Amino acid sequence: MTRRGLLRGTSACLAAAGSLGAALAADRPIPFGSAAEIETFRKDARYRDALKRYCDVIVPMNDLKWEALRHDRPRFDFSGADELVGFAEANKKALRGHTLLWGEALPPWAKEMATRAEAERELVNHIEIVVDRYKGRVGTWDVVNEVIKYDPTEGGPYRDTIWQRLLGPEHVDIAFRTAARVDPKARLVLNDFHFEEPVPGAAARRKVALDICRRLKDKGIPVHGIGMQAHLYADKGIDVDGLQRFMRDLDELGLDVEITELDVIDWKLPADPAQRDKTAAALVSTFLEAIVSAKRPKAIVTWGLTDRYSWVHETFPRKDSARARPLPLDADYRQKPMMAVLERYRRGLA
């Protein structure tokens, strides 16, 4: 997987970053969230108080996903689900859904089916018996999470899953059908990365999450917004004039946009500190400018909270003895210079 960053200005980008316009400043500030991982979860008090303060949406990282929910085919396992909902509903926060259908993650006795008739069986009574349970609860799913192949001009468009191989682009359909069908008021998104970088992979990746969603639409299959992760990569560009052009095209479709995974890759920054978390800063307010100041996104989510815990230590090792630093609060809960950057585009401040 890869993501995508700019250097770029870093006083100036945290300073200001153009005019968002009065309407948007005179909304509701954007709602903020983060993804919650279960075991931290339950071990860190500070790590449950930070979503507490910070948060307006949780997002269960790993409890909704196959794998951990299928352990073996006929027995759901909610439990850890269920921890992290009932905190978000204690605490009156919004739920985002993650994920109803993923190449990825899945149990060994998914990745062994073999007929189109059991793939599809066990995809709907997934999506059916998941979508029940949190019915009017969980308001918005990721019904599909990265679909599409990592570049499309390479033999595209979908990436080779075990769901492609034997139900073929229908699969898409159906998990969007499945959702809708079982609960009619909640808002399904596809989600998928690698949309930033100015190269051509993300350009046509662009292309092939609008060309999905105008194919759901013209069938009548209900699909509300697409989900841009960005994890940015510190060392690559933004495109900004492709993601403009982005916004204006989902908007002609009636689609909302949603950054679902937001942190940033620094395993190729300098060690020190506080260059590294100017530098994110600045990343993130040259991405968060190019979004909203084209459209407003229903919510803006990063994936986690703190430094202390993160996927980049491990995915993205740094050559030295510094940790990564991917989020907007570090090891120790401290607001980094990230999160003035993320409170002032979300009240439209920026």
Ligand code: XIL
Contents of the next structure:
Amino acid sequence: MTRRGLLRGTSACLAAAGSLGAALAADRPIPFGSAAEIETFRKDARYRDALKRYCDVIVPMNDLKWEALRHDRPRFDFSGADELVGFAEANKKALRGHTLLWGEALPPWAKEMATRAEAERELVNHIEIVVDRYKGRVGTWDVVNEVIKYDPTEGGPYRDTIWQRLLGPEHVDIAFRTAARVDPKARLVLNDFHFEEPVPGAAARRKVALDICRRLKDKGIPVHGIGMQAHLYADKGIDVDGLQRFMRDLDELGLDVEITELDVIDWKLPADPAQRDKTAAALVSTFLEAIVSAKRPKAIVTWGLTDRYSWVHETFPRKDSARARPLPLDADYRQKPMMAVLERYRRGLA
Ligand code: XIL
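What would you give as the form predicted together with the named molecule, now that the form predicted on its own is on the page?
Now the complete complex, all chains and molecules, led by this one.
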């Protein structure tokens, strides 16, 4: 195809923006999405409008976590998740499910499980009920979240969680096997963070992620891709070569990549908002260039849309108490330079 033909194709994509069917076709823009937080979703109409306007994909930010679904041990509470899933379906958005197994966001009773049999029974039962409820509706699941030790060069390779303590490495197998059995058509993803920094720990994490997926495949357990959270630290660099190698390794294993929780942690940047936005956009650009030039992600998902609401503000507070600016829209829903970068990469214009 000529460059001109390519550009014509691209403007057709631009015209079709917002249509899920179009966004999912191979020569269409990479689907873009965001996590949606339920309290904000309920109270802020502008937030709902932004989700409708910008997203092809929606991820319930917290409502599919154990803490939300399983607060009371015998009873599942699907109220928040159902609300967000309903909104996504009514607006023809695809859904990612986050997450079936995580060592955090657990209700107190789950942290007190004591035997292997109990942990396995609870895990299998949980995944059966949750995946079955959203079968054919949640197309992709973060089956396991953050199961890799923060720095596998210091031991591991699995993170020390209640699941690892009671079930050992098999917790990952059980989760994927159960999810695949209940919804054989769902895309199943291993989701984790800290893959992109130019440090040996991140390289070791990439290797562990590949090893886990290879091991699952060798056992005949379905796994379709790796989710890179991509909470990017503005004060640290991006390992472009390492990421490109990672993309080739994923290709060799027949695995997809998804960007699942993109945002920029700007706590160490100078105060000036315009300067911070510029730095954040450049960082996202460097990161996406490394990925997209080597492999087309199945989706690019940010962890929220507007700086008005973000976990970064509380989790990575700035010394000067200024609001964090981690996301593509500012606190008044105006597009920031980061949004232009996202658009460029998902439409192949970069
Ligand atoms: C965060 C949410 O954004 C917060 O609202 C919540 O209080 C804590 O969890 N990695 C993950 C996400 O996989 O689930 C986390 O989300 C952010 C880090």
